[in-house]
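To begin, one chain is listed below as structure tokens, in the form predicted on its own.
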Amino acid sequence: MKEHQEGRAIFKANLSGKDKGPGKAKGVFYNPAMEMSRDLHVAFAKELEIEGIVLDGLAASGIRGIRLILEAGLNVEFCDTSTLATNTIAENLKLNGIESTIYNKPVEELLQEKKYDCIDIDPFGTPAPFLEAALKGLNDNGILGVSATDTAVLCGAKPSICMKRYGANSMKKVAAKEIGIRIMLSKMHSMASEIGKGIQPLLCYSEGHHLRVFVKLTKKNNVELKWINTDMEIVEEEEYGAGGPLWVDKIIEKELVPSNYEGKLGKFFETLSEEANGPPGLYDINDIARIAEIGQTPQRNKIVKCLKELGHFASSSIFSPLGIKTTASKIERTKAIKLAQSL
């Protein structure tokens, strides 16, 4: 087990992965490819103004919770089923001059005994087995953060498993990750409804090899789950090739997107803010070019600019480097890309 540094934290863990992909779960798991995820979490935690007690529910080395304590000033407790992990968390807390509570038990068991104001679930793979316990373990208006690295399931590569695990049809191609997020939200919405509660998505995104959602537990609401077809139209009932049932309301609260950041984080937040008020779904810029029967596809930012000049909502997207979010019709998208070609 080696010593690492991330953000303001110094900690010991077993390195897994090579700065990309999910890595392999072994020992006290630490994947450097998730550093950006934790950078985002720290920034979001400051914007969300989280109060009360936070649970790092599948803590491993404890790096996420430790960074939230050091960099966002949160009151975090830790839980892991592995005795090796909880002993390592204790050592890592000492390394950073932190005192906190650590539970060596399944997070589902802990959440039957105690409720939290904020819970974070960051598993190796699917979060599905932990969602019910996490929702039940939240106080009213509490915030739940969930990561999913089972993107092959949520993003169209394993549709039968997606149906079994999440109760929904996934989609491939450019909109796959956004649809995957909306499928996760539909599962959480349905589970919350069963306990007389609702959810409000706050900040949802994809980054690297994982999907992530932050939701608030609210009073039960009347949000209807719907489908989205291959033309990115919202439909009330299932049809061939459509994704769903899924959450079709907003998934990003623009006012909660951090600002005043530079570099990679700043660019990420800028794009997230731009697409926050857009419609569900994405259009592939290469598909738009093919339909328009033009040669080389223009740069995405030029297409977005032309769509806006034609009076439509348009933005890039953090869900795909080839994706555009817009309210424009097929005719208007064709017109815009031809204009962009001349820029």
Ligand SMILES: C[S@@+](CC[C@H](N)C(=O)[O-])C[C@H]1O[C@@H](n2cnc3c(N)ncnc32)[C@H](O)[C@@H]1O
Contents of the next structure:
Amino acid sequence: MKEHQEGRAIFKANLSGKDKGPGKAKGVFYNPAMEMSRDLHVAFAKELEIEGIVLDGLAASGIRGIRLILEAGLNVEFCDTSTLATNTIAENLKLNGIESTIYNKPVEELLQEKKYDCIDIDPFGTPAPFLEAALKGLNDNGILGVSATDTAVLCGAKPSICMKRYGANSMKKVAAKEIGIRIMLSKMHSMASEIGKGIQPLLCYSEGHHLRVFVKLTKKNNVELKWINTDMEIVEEEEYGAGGPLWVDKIIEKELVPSNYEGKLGKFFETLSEEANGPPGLYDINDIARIAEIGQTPQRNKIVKCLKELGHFASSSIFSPLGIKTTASKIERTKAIKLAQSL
Ligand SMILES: C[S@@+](CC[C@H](N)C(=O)[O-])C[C@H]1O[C@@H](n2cnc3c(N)ncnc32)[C@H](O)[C@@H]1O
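Having seen the form predicted on its own, I'd like the form predicted in complex with this ligand now, please.
Let's see the whole complex now, leading with the same chain.
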């Protein structure tokens, strides 16, 4: 097993993936392509000032939890079903001069015995089988972080599996990933309702091959799940091509988005912050150009600038390089893109 370094941690694990997709290591899983996800997790954890005990529920080498201990000062426990993984976590804790509790059992079982203030679920593929146990295993106001790499299912490529797994219609095209996030949230909201609780999304995003949500467990709320049609309108009932039922409220709390970061992470947080208060859904800049019957599509930032000058909410989005989030009508979007042509 090779030794690696990420953030302030040194640790042993088997490398998996080729810096991109999830891949599957024989042995103890470590995917360097998820480094940004862990960087972001550390930054966000600092912002939230989490107190109490955190569970790295599907820990593999323990790198996520170890970084949260070293870089955000959290109190993290670890769980994995693989004995090789839990033995390696023990070694990795020693390598970093820290001590903690490690459980070698299914996380669903652990969460029936013990509750946590913060739980992280980072599985291979879909998180669906873990959601109920994770929501039930949270203390009131606890925070749940969940990764999903079943993006094909959540983002329109496998609609029948999405319906079976998440109980919702996915969507293709530019808004697919944002809709995927909203579908995950709708599933979590419904499950939380069943145990007399609610959820409040704190920070949700897509990056590379994965989707990720952080939600707070709240008192039961009256949030209604709705649909988003192909014109990005929120509709109360299912209609042809619409995604849903899904979470149509906010998915990013602007004031919780970390600031003062530089480089790739800084740019990412900046975009998240810009789009936080926008409406659900995205418009494809090439579709706006086609409808406006103009030749080449202007740069996205120029279209955003013109939409803002026309008095509308407008932002780019981390969910798609071609997506624009805006409150502008079709006529106004057409007007803006024509103005952007001459910039
Ligand atoms: C994708 S890896 C986790 C990656 C890790 N969080 C990281 O940041 O590198 C998933 C891990 O979950 C473990 N696992 C699978 N099913 C589990 C279960 N029911 N309970 C606990 N761990 C489980 C696997 O052994 C594997 O180590």
